[in-house]
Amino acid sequence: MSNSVLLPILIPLIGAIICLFFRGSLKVQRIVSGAVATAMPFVAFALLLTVREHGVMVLRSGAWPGPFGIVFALDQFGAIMLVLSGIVQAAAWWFLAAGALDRERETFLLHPLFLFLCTGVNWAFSTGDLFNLFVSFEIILLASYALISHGNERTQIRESLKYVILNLVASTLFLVAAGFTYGMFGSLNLAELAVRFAQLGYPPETRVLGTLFLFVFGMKAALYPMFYWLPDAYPKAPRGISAYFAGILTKVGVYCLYRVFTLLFRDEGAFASWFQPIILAIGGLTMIVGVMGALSQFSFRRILSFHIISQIGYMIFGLGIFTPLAIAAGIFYIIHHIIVKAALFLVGDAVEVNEGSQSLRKVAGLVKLSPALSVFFLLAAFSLAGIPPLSGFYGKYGLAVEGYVEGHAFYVAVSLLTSLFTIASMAKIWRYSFWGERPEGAAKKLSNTGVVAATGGLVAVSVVVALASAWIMGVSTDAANQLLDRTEYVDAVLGTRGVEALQLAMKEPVE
């Protein structure tokens, strides 16, 4: 049993509750936001090399054996993902300490909100159920509809209650689903379903389950067609935290996605004849309709917003192929998207601060403004097109060649098309917003540095990826290995008559 899997957890939990009691002074809210933020990255690195070295990190609350009460369980996927959340919640703070926003609108909650956000986020990496799971959506939910109405715009308003609509249809859908696989299982812990599954050889109920699951976490995930609401939504939250919102909100979907299909949905037949022909098809419409959405767009948030939807079709191509390549290289692409296209948002909300706008047709001539911002615009984007030596190149490049080597080149060319796309689009950014001459009467040097500054520090970690990517790849490699394996995870979780049972059922499943 180890306690520090609810570090990542209640650290945010605590300084949102302390936020909130010093609710009127910016300054405290701001020392505590960015103490949690600076500790959380570390924290979640020190828990990642924990579970490298000693395996999957259980805490059973209450000291009940599993499967009975609450399970938090921690593998190296999620841990990878904690990570993740901690360095890009790092940089949001950095960016709004550097007065991305006004000090009214800063001082009116901002802070807990996140930090509730991240609570919630860190809770659907480290629960062991599908109840906690549920719980974490529904903190995730409230938190991110608050923030994405702050500010009290009408348009905020509208696409917030957009938003919380479709989203709250995805959650009841999964407390239907929840209901009914522990009405025909009799457990909601995820590794003692997985042996159930297995004993009962994989019935017919378990194919409906899956479907309303991929269901319900690709509406999260804003996968084809359930991603109309992304688009509109996103671009409302608050400058900096829309690059939390970017970086790793749908990535939560994406995540309980490679965690039920790889533990959960197993049967073999089932997924080659039903669940993989349906995960390669959203996929490839996902990256295709998200890169043309994003080439109509004239706005930098959309356009990034659109890209968003895009790049989740490659993590989705990697999990319907189903191969230990395409798993860690979908992890890797996982790790690679989150650090830059957060980064990107960055770079639009640094346009905005300085310039006012977001409107390609209003920006124009910003390599002389900010030669800075221009060079971390290019690497972020040449890193997100997949141009090689940057990290982008590797995911997709270990997506395509596992793709084509199993048979799927029609996805492989789609995803290859889609980076082609890609290009046109972040081409179009520079020509109308960094390209040019500098509109008459424009700022002739930028008002606020620091928050270019801030954006530049995680376009430094996007190139700290391409540079680590040998390392980086061989933990996404065993992420996907103890996915795929799944004993040592039920074993944690469950113990020896776990891992027996998986074994013997898998070999002789009851008829």
Second form
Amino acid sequence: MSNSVLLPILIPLIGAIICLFFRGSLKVQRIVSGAVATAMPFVAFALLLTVREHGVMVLRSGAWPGPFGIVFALDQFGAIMLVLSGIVQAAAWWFLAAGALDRERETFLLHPLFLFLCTGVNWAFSTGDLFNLFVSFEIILLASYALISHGNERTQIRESLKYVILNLVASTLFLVAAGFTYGMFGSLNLAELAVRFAQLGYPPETRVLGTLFLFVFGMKAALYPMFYWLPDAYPKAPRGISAYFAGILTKVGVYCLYRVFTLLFRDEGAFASWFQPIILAIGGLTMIVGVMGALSQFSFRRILSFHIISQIGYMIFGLGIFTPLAIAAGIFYIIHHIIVKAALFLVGDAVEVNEGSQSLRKVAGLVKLSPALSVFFLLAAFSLAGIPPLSGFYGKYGLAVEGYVEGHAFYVAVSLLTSLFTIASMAKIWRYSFWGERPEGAAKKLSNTGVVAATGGLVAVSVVVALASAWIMGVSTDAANQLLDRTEYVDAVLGTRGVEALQLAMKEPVE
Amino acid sequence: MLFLLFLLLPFAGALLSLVLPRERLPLSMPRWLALGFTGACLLLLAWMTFGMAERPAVFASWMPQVGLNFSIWLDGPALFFAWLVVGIAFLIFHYSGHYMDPNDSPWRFYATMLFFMGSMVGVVVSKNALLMFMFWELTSISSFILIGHWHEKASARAGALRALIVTASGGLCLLAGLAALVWMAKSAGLDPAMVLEWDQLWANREVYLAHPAAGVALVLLLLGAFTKSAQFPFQFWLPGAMEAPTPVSAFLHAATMVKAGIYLLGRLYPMYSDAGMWLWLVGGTGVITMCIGGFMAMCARDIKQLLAHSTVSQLGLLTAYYGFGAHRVGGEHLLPLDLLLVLSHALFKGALFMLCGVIDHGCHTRDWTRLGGLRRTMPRTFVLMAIGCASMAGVPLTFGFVAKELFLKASLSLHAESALLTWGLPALAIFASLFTVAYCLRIVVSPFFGAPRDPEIHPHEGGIGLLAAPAIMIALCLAAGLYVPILEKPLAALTNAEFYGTHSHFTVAFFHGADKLLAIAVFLFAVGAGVFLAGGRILKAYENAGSPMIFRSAYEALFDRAIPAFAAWLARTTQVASLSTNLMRTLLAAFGLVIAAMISSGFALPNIDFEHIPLVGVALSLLMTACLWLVATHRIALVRLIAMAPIGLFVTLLFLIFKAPDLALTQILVEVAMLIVLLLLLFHLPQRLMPPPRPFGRFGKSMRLILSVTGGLLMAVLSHAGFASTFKNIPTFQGEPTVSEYYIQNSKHARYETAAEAEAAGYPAFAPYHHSGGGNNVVNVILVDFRGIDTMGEVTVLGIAGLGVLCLFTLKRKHVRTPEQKAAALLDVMRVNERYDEGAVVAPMPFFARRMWPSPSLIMSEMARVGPPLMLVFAVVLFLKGHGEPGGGFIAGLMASAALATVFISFRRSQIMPMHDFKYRSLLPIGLVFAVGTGLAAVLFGQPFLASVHGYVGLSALGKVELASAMVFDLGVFLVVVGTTLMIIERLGRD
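Can you return the structure of this protein in the form predicted in complex with the partner chain rather than the form predicted on its own?
Next comes the full complex, this chain leading.
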């Protein structure tokens, strides 16, 4: 038993509640939110180190045993995601605190909503229960909806309405899937379901369920063909917080896909004949369609939003290959992507704060305005494009090698082609907005250097990811091995009897 | 360590240039910094070359799983290229101090140049091929930034982008090739950790040659080399890169970066020289590039462009040399002298570019058709230029002659299986060499001889600062030409002895006697001069044809037109704005996938037991369907709303029929709360909602119908399958209860004081579990205890929803002042089926009521004096009894909200002022404090979060009431529900 598993959920939740008591005071809200944002990366990192040392951490909420109460189980993958969530939250907070938004807007519930959002996300990364996961999705959806519409621009309201409706459809299907799971197999505990599925020899219902989950989490992760809600909605999020949207939110879907396909649906036959071809095809299409969409855009955030989609494809590609190295490369790619994509959104937001626009057609000559911001952009952009030795390279290359080894050379080619177009569209931003003559009457100096500094902080983290790539690859590999070898997870949640049952079932399934 | 320092110094210099406070430092500072760092690198290199007993190497494992190591070495070629890069860099930095305008962003310029130098050194000293690739990409990036140095010019931006895209594409091919090598090594059972070290690659070459995909890998690797070194058909990016400042062109695009591809060929040669494809792939590409470059050089007016095309041609020559090298000359290995060719080209081409910059500097034009007679005004430039060109053309007594002779010898000694190759390749090479002679004459003769052609040009000679660097390089060309061993000896020592086994003993003499080589040389100079004389006509013919740039046009057609057009089309079709289309697609994807999964998995449709279907249920379902039909199809908003109301009631009835009183209570109260909210919203809603557009063309309606029916059937099948499934009755662990059994047993267990008592009553306490929920109402115990944390999450969701409503209604909306504007804004928002940037102005629609608080009816307000207090009392009862009987915090909260909301809508604002002034908003956080606090209290007692305790308290009026800590939690739930509902209702009503 370890209550500390709940820290990443409770700290932002309590922070949000405190902020609600001080609704009128921006100062108090900033201090509370800042304290949470500063604490989160450290807390999460401490949890990661603990999990690495002592194995999966489990909390049985309400002290109910085994599969009957709600179990929170934090393994290495979940802990990694928590660290990332904390880092991006901290960067977003610094960006906000530097004055990215007007005071009135920032005072009005922005901080508590953001903290609620972080609560939901961290919740999703640590729960071990299917319905509880649904609850966290609800928190995320409502908080993100409120944030996307926060500010009440007409376009915000309209796009957020689409966002919330489409995502509610996905949530409804999630609920259906969870209900079906319980009705069918009598459990919602992920570890117990893993054992049960194996005991029952993966009946056809598991394939239907898996497909339903592939759809639900795929929609949340903005996979092809369910990605259309993202590029219109994400650019509407408040400046600064948009980094959290871009970095973390869709990755909750990816995280869940990794989770259910490594833990639950491990029927090798069904995987090879059904899930793998679908996941690979979806991954490939997601990569290409996303990057193509990006090529056709003319604003920082919209370009970047489409790139989120295309890079989700890479992560799914890793899942589709389904070898330890591929999953490890996928996790590495997730780590890199979250940091870098958030950093790029911050660059775009910093440009908007200083120039009043994110349109490539209106902003030009930023190299002259701020060399620092230019260097930050270059580092993040080329990292996103997978240029070595920046952080985007290692995952990409690992996936290429594993793709070949497992005989998916076609998708390797697709991934590399995507990478080329990513370079092209990053170069396009550079060409239009950083190069060229400054528009007439444009400012000679940055009006807000604080936001640039916050951006630089996150870019620095991405450089650290590159410098520490050997260690991070090691952590990813350990996390991947833990995902694929389910015994540690099952053992932590259900005890040795669970592991024995699982191992027995994998040997001779009960008909 | 010194080696590492040598590699890192340039990067450190670049970083320093970025972070130094540039406003406070002189503009000459960055150049001195660059010179200083480069000088330090040169000293280190000299020490490593001459002062150390052993050649240094560094090794550190990085990602052994995929063959990546940080391993650098200084074998012969690495040492040679390192000297080449750092030496030329030093000269270039000296030159650019005199060439560049001191105000022209010197910090950025020198930082990028240093960065490039570091990357290039990295490329050549990497022992690991993947590490080399890393630096390789960095050179592409720095080249991109340097070409675009004068980014205000559109042509510079375009040229930079083109260069980047071409080299990056090649880079990705190279990466694909390297990944393929790892794959081949893995499938051959090799440990991937070391396979990408160059010496390992050579040692294991049979593995890579024998693999079925060997050809593909080779082509991929070669594509990397060819794009970098501007080989056919990628040669077009190099002339476009000439938009860069001249020092950049001389450094990157003549002397060093474009040699990276050549360097790679040298590294791949030992692996693949035995492959059949090598000769025609590498040699063929080389000679074709030679021809194209040579011809295009004759078609250029700009001397810099001419030099760029000539660079392409010379790079072709180097490539071809490696191609031919596959075929040994009479047992004598010519290839070891490859470095000699590289050095020769780097020296004269770097110098020529710099001299071209001197002409640009002195005449402010580089168009040779406008220049003439510079011999007199720029004599020193002329002499240097002439020697440089002589070397390029291969005139005896220059270093270029030695290189040319080697090349010709290699090409004449070809013995391929196919006669076409044996004769064709040398023939093409000789043909291309004609152009070399011709354009060398062009550079020397046209601008320097004759009379000045343009009176507006006032040429002046460049100073010693501009001429020093090219003079040194030209002097080397001449010295090595006059006495070959000066450079040949050290070069021979640097060749890859490990691989070639023996050193070459090819000695160069100026005159071998009257042999084939001499004949060819004479032929070349004679006919080349003829081509030069015909040069004017070639240029004219080319320009009359419209100066076609076939390869560049093809590139532009692909990357600037076809792909963006395709991308825009794809984005338009996949990313439509219409919500209904998106919904249709979502459902299609979901249902399609699930149905496909059912079919492919052999999912058995459940048998439906028609006899036991309750008729009431069927009837209710039909009624609900009818209402839904109205909701989906009717045009008037009010009708839709009215049609929605009964659905909730029918669901409530269903719950009652199936004996779920808690659910029924919740459902009906939710309906009530919803009704009040909707009533308030009605004030804001226009009468008619826009009819949805038809997705899928005119099949829209039927398509939607099909989709709905499919979806409904699917849900029916799934839920029935779940209902009928027997899996859930098999416990996971034998002897343990299923989840539902456990819930029933353990919530009731609390009735009995001890485990024994419970067992006697038929509720055995399972050995490991002696904990209980302490409530009779299993639903409530599940909500607040078994799955309490779910509830905590859900009340948070509720609270967030309320906060979201507050945001939507409170934050200042621009442009929205009058009711008409409000209506327009609302309609605009509702047009979710269109793209937002096409938002048009919408005429205001009639409102049900403009005033938010209509005068309430008398009946209503009289009723509201009695009803709500009773409801509130009932809410308290529901709350207190909830743990044992139907009820609980959530239901009680809804009941209380309904009571208070009734008050709100029944009285005038002035009548209930205190109610309006009450801070409902603070109920929400207080409620959350209770809910979360209960959980935390358990933590304080060392228990898991939300662990509960309970006991009994006698309350005389209500009988024995059980108090569990879960009730505090339930109180939190209650407060959140009341707070949120009232917050929303009060806010909606206030506007």
